[in-house]
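Given as structure tokens, the chain that follows is alone and in the form predicted on its own.
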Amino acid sequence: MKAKQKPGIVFQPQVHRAMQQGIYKLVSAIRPTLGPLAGGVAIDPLNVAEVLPEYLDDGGLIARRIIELQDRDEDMGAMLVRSMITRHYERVGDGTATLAVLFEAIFNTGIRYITAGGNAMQMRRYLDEGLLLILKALDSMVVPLVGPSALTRLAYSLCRQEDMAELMGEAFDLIGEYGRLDIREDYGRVLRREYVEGNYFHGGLFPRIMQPEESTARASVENAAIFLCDFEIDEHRDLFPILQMAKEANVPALVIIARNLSEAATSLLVAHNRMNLFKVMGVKLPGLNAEDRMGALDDLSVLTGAKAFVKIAGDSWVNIHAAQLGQARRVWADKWQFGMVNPGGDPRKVRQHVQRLKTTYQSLLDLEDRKKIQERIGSLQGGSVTLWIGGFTEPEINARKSQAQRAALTMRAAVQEGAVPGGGLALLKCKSVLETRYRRAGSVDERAAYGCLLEALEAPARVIYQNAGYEPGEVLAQLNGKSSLSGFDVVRGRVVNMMDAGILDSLMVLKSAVRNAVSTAALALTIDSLVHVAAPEMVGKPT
């Protein structure tokens, strides 16, 4: 355990000297997971049980497991880094390798130009126009990703397994941009799919006296009549007026969505069940908070043309009557969730209630909301796939599993906003804007700007072919002169045309890490300071 140190307060030169060798030390270790030929990271464990280390091939984990260096100057130029690498990690899941070496790149690059006399803040205002000159550029290289085809060469770029390279492509040329995918464990050796039909929501059957005998089967109705509300049924007396009025209305079945059940609300539900009348079938309301349970009500009101009972609105149903009730072809239900078939909603409606969510799902910024939202669309717009993953050990199950996620992720990030040429050539393509702008600059600041730009945009691609054994330098002469689709496949080891290999990078995915690199670099390079607290411990180290 580290000794106990003083506040203190360090200036330059010390700041970027320190700063400096705390990227260097994270981003290092980040490094070599850059690329299809890329190595790993041997992480001690954390559970001190475990004897083997840890073994890591994913930036994002690799800098959530680093936590602190020793040196504290260093440790926060290492933190600065660790917070723009997790935040990235969170919402996109992918490319956290070819952010951390952009940012060291620019960062090294602007540095030696500060040292020299240069000024920061004139020299950050330049990194930010170039910045939207990059972005620019790789906006217009986007290829759409259409067909199980194109979809499967991304996956492969992605994960390097043709059988989960198949299930994924096969997967989001289903689902679309917005459906659902439910990766799980599975203990067989090989990886299966299931697809689910119609619309699909997290809320099982209320207790097990409302299941089958077995708990692991579904329980169905046919031509159900759909009951919707947010209270929790104490009292099973305020159930008869909704037996009541379905009796009288020559409902089929009916299927009651509610926050809670009472036991004697549900045993009234098994007796009327008993007596072979129409079906009654109770499940809980989707969502873990108000919010989300409000959320739910609205899409399934939409969804099924029922009303809303809501408790805070002062709703009663001592007076329901028929046409307040939703309507279903199918419903069926078990234990951990319930869906629908041919919902009875106004499909106009629902395509209108759609089209809000994806545009309130674009101007989120925070990854949980996204994902609520996500999640939403797709349980409304109907069909899931739940792909399971297996494997040999636990172990490999699980870095399996966590492989799957992450290529997802990604894939969703492309489906919505395309794909540009992979392996580092998208943004070696960025390079010929940059130098219009640099022969064209006005001050010595804009040009050492648009200089520590054109050299970053090289280095991901440098990266990728030293990782692979091969001389950077031979390898970009050789792609000197060869069409905006042509670059280095380092697996076959030959000049490709990067669209029909497959190797492909995610838009969104893309675009993420260039603005968090230049955005994070310009940043770090105007600080001029560091101020160190006595117990650094105690006011709460990044997690």
Contents of the next structure:
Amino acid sequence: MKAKQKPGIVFQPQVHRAMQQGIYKLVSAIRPTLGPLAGGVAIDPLNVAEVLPEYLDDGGLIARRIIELQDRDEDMGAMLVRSMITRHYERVGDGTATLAVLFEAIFNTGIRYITAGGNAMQMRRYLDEGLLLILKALDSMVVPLVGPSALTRLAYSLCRQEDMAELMGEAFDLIGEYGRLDIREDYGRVLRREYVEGNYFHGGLFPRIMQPEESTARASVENAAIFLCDFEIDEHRDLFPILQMAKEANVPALVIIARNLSEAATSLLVAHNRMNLFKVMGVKLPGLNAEDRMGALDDLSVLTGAKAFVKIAGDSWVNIHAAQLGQARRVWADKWQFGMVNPGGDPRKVRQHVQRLKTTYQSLLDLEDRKKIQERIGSLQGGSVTLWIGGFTEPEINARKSQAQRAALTMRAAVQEGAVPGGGLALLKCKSVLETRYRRAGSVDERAAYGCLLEALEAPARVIYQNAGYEPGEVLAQLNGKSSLSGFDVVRGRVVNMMDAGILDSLMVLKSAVRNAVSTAALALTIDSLVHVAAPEMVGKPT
Amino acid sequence: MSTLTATQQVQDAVYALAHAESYVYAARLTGLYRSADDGQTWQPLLESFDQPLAVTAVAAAGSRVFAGVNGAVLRSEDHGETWQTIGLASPPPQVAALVLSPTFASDGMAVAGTVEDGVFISEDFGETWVAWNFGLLDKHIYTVAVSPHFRNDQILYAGTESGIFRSHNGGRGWREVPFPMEYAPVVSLVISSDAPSLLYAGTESAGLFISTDGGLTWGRCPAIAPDAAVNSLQIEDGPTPGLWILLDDRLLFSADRGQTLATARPLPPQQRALCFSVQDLAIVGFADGMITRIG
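Let me have the form predicted in complex with the partner chain next, following on from the form predicted on its own.
Below, the chain from earlier opens the complete complex, with every other chain and molecule after it.
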């Protein structure tokens, strides 16, 4: 274990050799997962209660499971790659195998040149220049994805399941780049989808106040006025001003959105609903933490036109008036969520609010943060699709669900920024741009850097062919002289037009992989020595 | 059966006009009316209903007629002789616009825009209607335009309180069109029949806008006053193709995509609806219930 290791410094040539070995080991664990006919990786279970090894086919998760290599020097190389892959995985969610293979190819070729006396710093400069050329070339290949058939083709190239691809193509055609797609496990054996009308949020009915209809397990009210707050309403008398004002305003129904309602407050509303007056529904304010709740308050306020009563701002509703209530044509709620059909907020404000969220989304790097904002935009846009994933066994359902989630992530990215020919073809096509620079290189370092990149651009395609059982050299020879969109479909075993065959990659994912691979490899090549530090002594023993 | 003359004024308003085969239909506050003589005389059609119905939208193709009322679409298959009521949703939406696909006879596709509840689509000749509002951030619909090549491109536009939305999948999913929000509401929309990316948008009080790239960019039509209300737009495909623009007090014609305009006839103010009869007569409906024919 690292804790027992002693400090030390390692110099060349051991540094390059050990790092290369560590990188090789980590990338080799991920390499089999690249391509449509790829294999998986079995991981020894961490939990001793588990008997079966964990089966993974996702490069990002595999890298996460590799915590340490036994050899300290090799471990540093492996951890460099691991950190690059997990960072990419957290931000983009896909393309980790391509990233790993690209990185290794650049690093290995670069090491050969540096070992022969080349200058790593000069090479880094040219690698960065080459990176810009590759990104530009990829941009020039992009095709927008419009219409269900294009989206279905992309989905099929990602998940290789016709039924799933069809549903996902249809779903993304409807919801667009920011729309809401929920992927859930189902008890059935097949896939199915459900359209949910209106804007819906996680936060169900407060019990007892309103009984759901038996057939739908939902309660609903029409032309409802909406009271919105983030308070935990403990005292039943706190509700008096709201009920009084609602009665005076002659509202057809009232929906109270609050963080919590006490037993006493609930009892008051139960009693109220037994009277021949307007109906009251109570639903929970969405959000598990303060930040999420503030976001939900913001969204609901804009969407319904309600004033949000915020506890931290010292708001009080003692003198509440009707204009502070929001409106919705219909509100439904079940045990877990509530929804609004045609809420009555000012459409201009709603559009401006959504635009602000989109700008925030574009500025965020972390995948989880982006997901939260995307879900908010999806809720505001109205309408969502739920994809129910069934199967014969639980592991099958889990595997299909995770496949659908990965495919959805990549599809969203592809809908946002477009797609390029897949199967490694887009990177192969970037070679022509670099070859010109390679031939005209003014220095040995420049030539070496472009040589590295040229070799690396072939690497993903070679691995895809190899994983599918083909000889990469033979396949690449078949592609020589073919049109720019002709690539090798490893599933059908023949050269096809990749766009027509729907073999596509998300531009955003691919660009991010190339950017990470080149910049991290360029940095790794400049490492000349390794320093091992002693782990600090533990203070006290864990009990 | 009672009839009205073309210029006879009653205490109501004309919301929409439509024509099919040899009939012209007028959606009015007091009900739906039909004219078999190019708008000279009008016959009420909804007399079989117990109460008078305010009809706010009308569309017709062949013998099928659709009328939008509060909470429902009325459907007739015999030029308005008999009617069937098809409820839309609860709470009842108010229909503001009704349009049919150019190939309605074969695809049975109809679209209803509502004042607060977005868009309802029927794909079975109006038998059933389903709300499709994915991505429609503004559900206050004032007008809907169907692409002349709808069968191939499935494109629809909806003019709303805050701008314009576009659908490329027959109204199932909608995306915002970058129309400047400050000039909305958009109350009339029309797509050129010979250039599907040429789009005209009439606003409630900010003049006429033209887009030549399917709504990606917009330019103001210089010939229309920047504070004009453009109540209706019609594309004329006949011998003199062009664009008819119905303002509050004038009916204008442009043969060069809005660059220059000719006034067809000065009219009293408060014009609301426009359609053309079989004889290419322009029929104009007014906010005070009057209907005029322009030869």
